[in-house]
Every structure is written in C-alpha cells, then in structure tokens.
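The chain below stands alone and is given as structure tokens, in the form predicted alone.
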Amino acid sequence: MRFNPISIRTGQAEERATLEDLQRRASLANPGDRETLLAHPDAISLPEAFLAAGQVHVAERGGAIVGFTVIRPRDDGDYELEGLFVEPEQWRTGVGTALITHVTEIARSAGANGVVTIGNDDALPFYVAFGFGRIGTAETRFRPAPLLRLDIP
C-alpha cells in the first residue's frame, strides 16, 4: 500500500479539540493505557498554552491531520518530548518517524545535546528502534513509567 508523504507544520490554536481527540483515539488503542484513560478521562488534553508558544507539531497526510507532538526546551539544554500521538490506523506508516525526526532537527537546531521523554510499554518498541534509551524512571500521575533519552549527534 503506498501512503501520500507526510508534511509538518506548527499546530493552530484552533486545531486544540481536533487534536485532544486525536490525542484519546491514539492513547485508548494502547492496551496498557486504556482502562486508566476510561477512568480519567481528564487526563487527556492539550493546554492552550503549548499551542500558543509553537511547541506543537501537527503531521499531515494527503490533507487529513494524522499526528501530532509537543516538544518543549528543558533547563539543562536538552528538549522534552511531551507527547507524540499518531492516528491508530496510521501506525506503522512513518508518521511516528517523521514526526520524531522533525522534533531532532528542532532540537539540534537549538543546540540541544538530546531529547528526553517518558515512554509507555506499549510505545517503548518503537522509542527503541529510534536509538532512544533508558536512563531511569519517572513517575506519572498514574504509574512509573521509562524515562528515555535520545542523544542527538
């Protein structure tokens, strides 16, 4: 199956309810997230405020939006992966990788030496194909989770 190529772009205030339900169909279709999610449906959002500072970037296919990622600097020069959230029936088509990739350009444009993030099990596969690694883990609301860290050459 071929796929029209994927294009980027920084995500529109107005994209904000168009995403968060991006954002619920792809973290429902995690088996491990899925029951927590039912339960607390308020842990699923996009504060306006990362809209507003450019922080998110929205993946486009063939004109429908497909994906998208919050990337924000850290303190100690690194940037932080905040979310990455690719439409269920797009997995496995690049729209990950790209979205990934163009979050590594934004980074080592800045002069960042990594990206950092906090994985789920059932996304840990694919962080790892990717080159990111364990350095620890982090707790979030709900259960520790990996801490992962992608040097960036």
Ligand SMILES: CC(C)(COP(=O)(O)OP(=O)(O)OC[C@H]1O[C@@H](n2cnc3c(N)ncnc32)[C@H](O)[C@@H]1OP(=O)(O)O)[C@@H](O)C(=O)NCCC(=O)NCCS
Given for the second form:
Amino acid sequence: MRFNPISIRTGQAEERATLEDLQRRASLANPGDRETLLAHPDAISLPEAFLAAGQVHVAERGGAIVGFTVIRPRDDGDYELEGLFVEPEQWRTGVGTALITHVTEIARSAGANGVVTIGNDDALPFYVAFGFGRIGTAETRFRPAPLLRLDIP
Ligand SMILES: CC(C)(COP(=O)(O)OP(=O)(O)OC[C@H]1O[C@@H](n2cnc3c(N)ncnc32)[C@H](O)[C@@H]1OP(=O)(O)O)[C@@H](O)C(=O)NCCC(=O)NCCS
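Could I see the form predicted together with the ligand next, after the form predicted alone?
Everything in the complex follows now, all chains and molecules, and the chain you saw is the first one.
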C-alpha cells in the first residue's frame, strides 16, 4: 500500500470530517505544532466553502485517502496553497510532491505566475526541496511563520 500509485481527485463536501481528521493527525505529528494544537483544537478546520468551490484536492493510494491540499486564486495573479497534509505513516513516499505538482499545474493552466504559501519550520525542508523560496515571514494566529513562493516559469 505504501508504494502503490497515487491518484488525485477533487474533494467532496461529505468528506469534510474525514479530511479534518487527517489534517489533525498530520499536524499533531509536527513536533513544532503539537502542543499548540492540543491546546487549540479549533485551529484544525477545513472550510466548507473550499470544498464547495472545488479547491480541495485529495490524494488516494490503494483506495485510501492519504493526503489533501487546498489551492485558491489570489488577487495578485498568484495562487495560494492553503494547507497540505499527508497521513504521517505515508510521509516521505511522494504524496506531498504528487499533490503539490498537481495543484501547481492547475495554477499554471489558469495563467498564474507563482504559488504562495505560509509554511512552518517542520515543513520548510519539504517546500525548499520542491523549489519554493522564502520571501518573508507571515504573522499567523500562533507564531510568525515562513512565507514561501514558488515561481511558475
Ligand atoms: C510537509 C508534508 C506535506 C510533506 O509530505 P510528504 O508526502 O512526506 O513529502 P514527500 O514524500 O513528497 O517529500 C519530498 C521531499 O521533500 C523533502 N522532505 C519531506 N519531508 C521532509 C522532512 N521531514 N525533513 C526533511 N526533508 C523533507 C525531502 O527532500 C523529500 O524527498 P526524499 O524523501 O526523497 O528525501 C508532510 O510532512 C505533512 O503532512 N506534514 C504535516 C503538515 C504540514 O506541516 N503541512 C505543511 C504546512 S500546511
């Protein structure tokens, strides 16, 4: 199962709770987020509107959901990645790369110049490995976080 092929499809409204559970498991597996999220469980949330707008992209492997991401257009011509979560037992098997490759192609097809995201210290090596560069620091609800951008040539 761990190395079966990955397929990606649009998330459905009725999958909201399933995806939030996945988001919780992934986020709690980040040492830097764990204590904060245990103290503020409301921080785990996937807005219904993202699902309704078809902005949630779900990765499946061997018939099981193994990750998801959200990408949305911004006003400045870039797209924004608003979360990327992979089942911890599937980390380092290419799911995150498959998801981000997929949504970057969506952004490229829509004429975007780049993809922007607010990362975290634990995920930073992943984003840098994919080609994102740090363009600043973003204030988030809990702490400053790396602001990252991938140029779409
Ligand atoms: C960040 C995250 C999405 C990465 O997903 P993933 O499926 O494990 O990523 P991939 O397997 O595609 O990794 C691709 C490359 O990124 C780098 N990378 C990924 N995770 C890394 C880590 N923990 N440390 C160092 N490099 C890492 C590696 O170069 C890796 O290639 P390799 O495994 O061949 O060395 C996943 O760890 C996750 O869900 N984290 C918790 C939620 C989170 O922080 N999301 C991001 C902000 S919302």
